[in-house]
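Single chain ahead, written as structure tokens, the form predicted alone.
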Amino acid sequence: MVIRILHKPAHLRGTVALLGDKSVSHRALILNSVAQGTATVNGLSLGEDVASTMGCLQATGVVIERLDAPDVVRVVGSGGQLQEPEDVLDAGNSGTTMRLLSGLLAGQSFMSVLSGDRSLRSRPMGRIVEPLSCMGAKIAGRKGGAYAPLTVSGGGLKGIEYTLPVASAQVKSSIMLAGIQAEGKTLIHQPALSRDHTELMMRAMGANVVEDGTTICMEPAQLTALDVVVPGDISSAAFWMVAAACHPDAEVTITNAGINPTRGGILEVLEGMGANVALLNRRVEGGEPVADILVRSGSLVGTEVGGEVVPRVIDELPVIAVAACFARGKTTIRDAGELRVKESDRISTTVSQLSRMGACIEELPDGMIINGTGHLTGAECTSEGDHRIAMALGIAGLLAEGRTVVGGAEAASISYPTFWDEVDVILAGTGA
């Protein structure tokens, strides 16, 4: 287990260059793998989750080659015909890999098995097994298909009309990946909007995907390979935004951040808390809106986080809880029960770890209540093997008085392998 020791620096100054967005990276690899033609993906996420997706696709015969830089790859499309893998497909810790590839493999006329690490094998998979089975795939898994490993025998799919039980981009995308290989139309009704990278990229690759409010209608399609420039990951940017917003003497610029509205919940929440945030150099790259984000110290106030914003900020809620500790008044997070089935129970873990640092924080069945005290105190904490928790605690350590020890710091590499390097760079130039 890797341990990181942190102290609060006198000030925070610097520029953070983000790695490629994890969600867009997954989709650029998966969709181009079944397209006609060859595509270059520039700015690919270097995290372990995306590496898991790449490895699984290569195991089904897809040619993916790294080019001049580690974040640039060439994908040779299979035209929709993958090869039966010789071994179990290892999704590692990545729920996105398992859920999206299940949808992709549901349309292939062979048998495949998907598994992952202990954490992933405990995460709910029934939510994709049900709709994919309704489309005609034969899927088996532990406890009646509720958990991985999953065995997928695909082919012969038919479009369905399906209402999602939760607003989930992973479940929606799994159905869509099956839908482009199914006979007839597929309609998906969402309880609320979630990130729409799959819809945007499928349309850019020639699919007929129509959105009407929270309903998606699509037809089978042969995709055309698409070169993709991956924007910076807004979920990674969130950590630096909170650090700068809460530190008493900070000015941090985050470059090349994707600001897709279906992912921009962190911007809305921090704006509602009164954070000093500015979007600079707005532009569009690869069909995705992008900007540089300038964050300065400010005075935060408590807020309410719930309802339709939650699916757009679900990954950022642990670090928002850190921000709430430094805000005046009460912050309430609700409608976030999905946090309990992430890499850890992120509600329980966030509450327990921030409590160690003196936070006035209370666990709710679907969220938490934080009464801001304006400070945290350094303590010994653990990530519980969860990458978002590791990084949230890292930011808490940069803001807390005294010495903070983060155990299990290596978990950050799942989604943000250079996180601790960025911490070191920031600290090296701040008089820590």
Contents of the next structure:
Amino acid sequence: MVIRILHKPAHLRGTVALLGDKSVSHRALILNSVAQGTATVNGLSLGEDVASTMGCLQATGVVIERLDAPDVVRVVGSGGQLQEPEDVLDAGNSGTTMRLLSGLLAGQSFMSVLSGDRSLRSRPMGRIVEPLSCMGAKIAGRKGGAYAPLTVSGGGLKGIEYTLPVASAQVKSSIMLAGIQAEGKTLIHQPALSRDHTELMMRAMGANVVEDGTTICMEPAQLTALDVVVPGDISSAAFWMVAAACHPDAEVTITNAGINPTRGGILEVLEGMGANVALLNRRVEGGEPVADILVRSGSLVGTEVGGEVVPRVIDELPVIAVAACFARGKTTIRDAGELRVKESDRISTTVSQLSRMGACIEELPDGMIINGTGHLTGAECTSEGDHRIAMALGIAGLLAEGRTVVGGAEAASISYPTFWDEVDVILAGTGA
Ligand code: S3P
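The block above covers the form predicted alone; next, return the form predicted together with shikimate-3-phosphate (S3P).
Now the full complex is given, and it begins with the chain already shown.
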């Protein structure tokens, strides 16, 4: 287990580079794997989750080669026909890998088995097993199909009309990946909008995917390979945004961040808290909106986070809880019960770890209440193996008085393997 020790620097200044967006990277690999033609993906996430997706796709016979840089790969499209894997597909810690690949494999007429680490094997899979089974796939899993390992015997799918019980981009994308391989139309009704990278990329690859409010209507399609330039990961940017917004003497620029509105909840929440955030150099790259984000110290106030913004900020809620500790007044986070089934129970881990640092924070069944006191005190904390908790605690350690120890710091490499290097660079610039 890797331990990181942090102190609050006198100032936080500099430029932070992001790695490619994790969600877009998964989709660029998966969709190109079943497309016709060859594509280059530039700026691929170097996180372990995306490496899990790459490994699983390679095990089904897809040729994916790294080119001149580690974040540039070539995907040779299979045209839609994958090969039966010889062994269990290992999704590691990645819910996106397991859920999206289950949808993809549901359309393939062979058997595959998907498993992952202890955290992933405890996360709910019934939410994909049910719709994929309705489409005609034969899927079995532990506890009646509720948990991985999953065996998927696919092929012969029919389109369905399905109402998602939760606003989940993973479930939606899983059904869409089955839908492109099914006979007839697939209609998906969402309770609220979640990230729409699958819709955007499938359409750019030639599929007929139509969105009408929160409903998606799609038809089977043969995708055409698409070169993708992956924007920087806004979910990684969020850590630096909170660090700069809460530190009393900060000015941080985060370059090349994807600001797709279905992911941009962090911008709305921080602006609602009075943070000093500016979007510079707004542009569109590879069909996704991108900007540089400049954040300066601000005087934050508490806020309410709930309702339709939640799916657009779901991964950022632990670090928003850190920001709330430094805001004046009360912050309430509700409608976020999904946090309980992430890589850890993020309501419980956020509350327990920030409590160790003196936060005035209490657990709700579907969120938390934080009374901002304007400070945290360094303490010994643990990530509990969850990447976003490791990084939220790292940021808390840069803002707290005294010494913070983060155990399980290596978890950051699931989505942001250069996070601690960026911390070192920022600290070196302060002479700390
Ligand atoms: C993701 C969707 C979200 C998010 C996860 C990545 C995706 O999960 O928490 O980190 O790439 O589709 P849900 O869609 O299950 O909420």
